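In the block that follows, a single chain appears as structure tokens, in the form predicted alone.
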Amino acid sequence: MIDISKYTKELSNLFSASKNILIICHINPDGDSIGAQLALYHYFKSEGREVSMMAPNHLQEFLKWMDGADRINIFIKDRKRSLMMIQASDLIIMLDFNQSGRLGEAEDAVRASKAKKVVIDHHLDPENFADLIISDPSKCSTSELMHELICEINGAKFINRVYAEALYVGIITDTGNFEHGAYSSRTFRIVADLLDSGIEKEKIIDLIYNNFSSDRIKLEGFALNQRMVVIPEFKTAYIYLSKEDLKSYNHVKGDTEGFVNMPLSIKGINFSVLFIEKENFIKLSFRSRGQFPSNEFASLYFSGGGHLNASGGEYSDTLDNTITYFLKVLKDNIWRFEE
């Protein structure tokens, strides 16, 4: 756990000295990256500051209802405007990622910018690509870290409804509604404050978790019935979905969110993997129980990383070859990761 106060003076000075602030989330933004982005945006707007937002690519459908989401400029949708925003900024704040590659097509422009750059994140081993890096892997989410920073800078608790909604979305999505992640008693005290602000918890849960299409529900059933493999001797299960599988169920961005968690509900399973076939590579998501270090497995074999129990990676090969490789490294190295 980091000492927040070590960073707040420098961060506050950067905020005060900046006239054009740009907040950027990571490519394929999830609930935490958008939640932290919108929370910081609403804080700046409450202070009367000039601030804009950008995402490298499109938001998932279940996040678009959030207040301010329609004001996030999408780089791949409007590259000219996005580049102008980057060039005009004197402070760029990057949220919920620790490698510049997570900026997608915006990476070169952001790196070339003369603006001061800040990273606020909760992932391990941050790359050095900013003037100030505030990284605390002990936090369950960047949204939790963001709230603590803002309250420290503000000199008191800061909460209004739209800010609280954004933080709540960030926290519940990065913990799977408190099923995994590094949440603590401090997390729940923050959540209590957010709920006390008057946000509608049930409405938010419905919009995040109960707002799917019938095709998505059918895809989930298909994944469990036809594409899940259980390996009890390794306490492991995996799900794989090809491009054709996704096409058959009219897949849209975000439909497979949460699929990787489902095999962990099987008794005796401690490690779960989701393989998704992309255009030129296979995307992998990892989840684990207890002390099984999914992030080490992702880092060693799939050019990835993340948290102890939630991580991701990728592999440049066919779906079949990727699964074959996964099974080989699992069999050869499972002893390294067992409790």
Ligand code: 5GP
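These numbers were taken from a predicted model, which means no experiment stands behind them. Numbering follows the first chain given and starts at 1. Under this definition, the rigid core comprises the largest set of C-alpha atoms superposing within 1.5 Å between the forms. First, how it differs from the form predicted in complex with guanosine-5'-monophosphate.
Taking the rigid core as fixed, one finds a CA shift for residue 156 of 2 Å or more between these two forms.
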Contents of the next structure:
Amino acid sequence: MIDISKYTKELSNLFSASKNILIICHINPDGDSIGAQLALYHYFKSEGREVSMMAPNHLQEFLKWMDGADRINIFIKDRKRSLMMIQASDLIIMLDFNQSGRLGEAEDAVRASKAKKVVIDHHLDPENFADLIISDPSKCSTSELMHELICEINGAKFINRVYAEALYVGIITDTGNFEHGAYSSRTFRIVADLLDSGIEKEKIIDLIYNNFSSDRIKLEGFALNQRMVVIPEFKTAYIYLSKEDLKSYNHVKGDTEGFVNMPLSIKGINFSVLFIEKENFIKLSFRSRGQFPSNEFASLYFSGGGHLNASGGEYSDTLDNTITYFLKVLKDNIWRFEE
Ligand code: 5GP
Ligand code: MN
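Based on the form predicted alone presented above, generate the structure block for the form predicted in complex with guanosine-5'-monophosphate.
What follows is the entire complex, opening with the chain shown before.
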């Protein structure tokens, strides 16, 4: 765990010295990245600051209801405006990622910008791509870390309901509603404050978790029935979905969110993988239990990374070849499962 007070002076000096602040989430942003981004945005707004937001690519449907989400400029949709935003900013705050590659197509422009850059994140081993990197993998979410920093800076003054709502989304999505990840008694103290602040937790849970189309639920059934392979001797299970599979269930962005967690509820399974066929590559998601370093596996073999127990990567080949390659490298690493 990091000592937050070591960073807050520098962070608050950077806040005060800046006129135009730009907050950026990562590519394919999850609830934590968007939650932290919107909470920070609402904080700056409540202070009367000039602040804008950018996302490298599109938001998932289940996050679009959030207050302020419609003010996030999408880089790949509006490059001209995004580049202007990047050029106009004198402070860029990047949330929930530890490698500049997670800026997607915005990477070059952000790297070239003369603005001061801050990273607030909870992934292991951040790359050195900012002036100030505040990284604490002991936090369940970037939202939690960001909130603790803001509390240090503003004396834990209550900000407003939309801030609390965004923070709550960040925390519940990165812990699977308090099922996994690095949540702690500290997390629950924060959540207690959020509940006291009047957020409507049932409404938020419904908007995040009970908002699926019938096609999405049918795709889940299909994935488990027809596309899941269990390898008990490797304590591994995987699910694969081709472009055709997704098309036949009218897939929209975000529909496969959470699928990778499902095989972990099988007794004896400690490693779960989801393969999704994209236009020119295969996207992989990894989840593990215990000490198996899914992030190392992702970075060694699939140009990816992430947390010990939750990570992702990609591979440029057909779905079949990717699975064959995966099974080979899994075999090579199976000794790591031994206690
Ligand atoms: P998910 O499987 O939910 O997409 O991602 C799980 C975790 O792995 C996230 O914390 C995310 O930061 C990380 N992750 C997912 N895909 C990639 C990737 O392609 N590269 C890297 N470095 N991290 C990834
Ligand atoms: Mn996160």
